[in-house]
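Take a look at this one chain, the form predicted alone, written out in structure tokens.
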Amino acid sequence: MKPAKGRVIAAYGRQFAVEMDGKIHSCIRRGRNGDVVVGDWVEVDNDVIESIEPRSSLFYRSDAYREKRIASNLTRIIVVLAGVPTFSEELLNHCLIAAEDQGLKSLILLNKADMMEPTRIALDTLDLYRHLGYEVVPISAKEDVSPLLPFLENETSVLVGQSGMGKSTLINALIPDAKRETAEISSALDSGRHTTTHARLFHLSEKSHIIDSPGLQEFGLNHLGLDRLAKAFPEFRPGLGHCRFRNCRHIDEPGCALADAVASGKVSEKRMMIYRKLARTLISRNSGKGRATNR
């Protein structure tokens, strides 16, 4: 029998949940199991995933000792955040860069509008964002979640951000159903309840699909090499190339032609000491290697 195509909608553990023509299957991985993502299209014969698929985008963080890979063939990362609690912007800063590197499209949604004053100063922190040319789109998943229902039409996106955000109440207001259709899964799989622990793919339509994710403390970019890394700044690009030494780190260098945009206005300090804190940390944790580079 030939194998069937399906996509994988949820992992957990060694078991798979694999859609095909409708219906999910518990699966299992031939060989190595952590190299299967959720959004990847897989082959499956008899209920053992053979093959995967070639992949349009993979977004995943790093740290120095491993990788941990959350969802495969996306459009567009939705960075959820909110004025209670208190938002990281390091890791805004983060998921934004693992997105630019990948090419995927980007979406800052400020959840529980509805506290207004928390709300007043979150934008404040924002408007670089803005400016820098990222969507930045105040909402109340309790209230009202048709702000975000243009941004999803036929994309498949994908839910990151901290703990206490909003998440989950941004999917089941989005999904009635989400609960009952995670109730089936671990059915299936026979894994008992869960929370969210692991991606989960939900279908909005034919063409439009969202990824829930495990709520994020820090999100690493170790994968990174520094001139990947410096082109994941947009508003770094028209200076790269142009400083005084080809192999530049925008660190401490003279002549570098970021920080003469740094000075002038055209790049905000705060991202560049984003960049140079990621800079370092790569530069050290590859000091045994050499100079960190592209990878």
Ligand SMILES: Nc1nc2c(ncn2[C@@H]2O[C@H](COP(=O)(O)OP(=O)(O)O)[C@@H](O)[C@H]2O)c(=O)[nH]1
The other form holds:
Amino acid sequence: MKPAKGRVIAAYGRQFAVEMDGKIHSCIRRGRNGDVVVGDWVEVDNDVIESIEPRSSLFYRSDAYREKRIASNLTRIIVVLAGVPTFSEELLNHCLIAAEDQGLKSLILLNKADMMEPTRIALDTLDLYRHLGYEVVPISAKEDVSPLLPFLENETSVLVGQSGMGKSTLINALIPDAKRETAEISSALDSGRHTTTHARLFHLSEKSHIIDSPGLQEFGLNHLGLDRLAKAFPEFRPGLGHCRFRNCRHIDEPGCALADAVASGKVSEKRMMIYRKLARTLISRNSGKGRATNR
Ligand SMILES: Nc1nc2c(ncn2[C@@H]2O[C@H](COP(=O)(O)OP(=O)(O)O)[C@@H](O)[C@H]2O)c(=O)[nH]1
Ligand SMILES: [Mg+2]
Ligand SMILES: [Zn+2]
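Shown: the form predicted alone; wanted: the form predicted in complex with the ligand:
So here's everything in the complex, that chain up top.
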């Protein structure tokens, strides 16, 4: 068989489900550990992934020690939240920052809108993000997912969020065959013993795809440097380059244009606190280990 091009739609440990001409092949990657990610276009020869095409984007998080790649070649991040259980606003911010950094569109999906009072409270909290330009869409995965559909068209989207927010319910409503398809892939890969703790790509149409990802508890951003971090806050951008010090970290420096923006109400205190907490983490990691955070 000669080499063929395909797309990675699921990963189970060192085995990958690669879709080629509508068929799913169980493939391996020799030697290189962990470089293939769901969403990748790859060249396959005899069920071995030989090479990965250049990616248009790579959505990943990182904790203190390692990177966790979530998916590649995306165009949109959908952060799934709900009024119950209470969502982490910090996690929401980290997802939005990672999306901005990779130039991806975001959508904040507030699920369980059938629960009126928790939804009202959550919408109040989300007002800040609406004012920043992020779209906030209330939805009930149990009742009607149609408000989400226009946002999925011609996009490769990934659903991210804490567990319990309703990601699986959404996927099942969007793709009635999701469970069966996933079971088929598991058996094709002989990985029935693995739970689906990995991302999985589903087709909505020829041009629209959606990736379900495992529930997140945290979303580290240690892979960003200070410059990239500040640029990932859209409301910071007008102030960047206007601080007294060219290398201002926007933490406690005099003449900081972003501190002025907070004082005049152009930037919210909450967002500034989120930035500073992340910036301090980056700085202490850097000085402690003496290595650059920018990749
Ligand atoms: N009331 C309500 N409950 C929902 C909705 N969507 C999901 N749930 C419930 O929320 C819980 C978590 O859903 P699940 O899809 O497993 O969340 P996941 O962990 O994000 O995949 C389940 O008990 C669902 O029945 C919704 O739109 N409204
Ligand atoms: Mg789930
Ligand atoms: Zn500054």
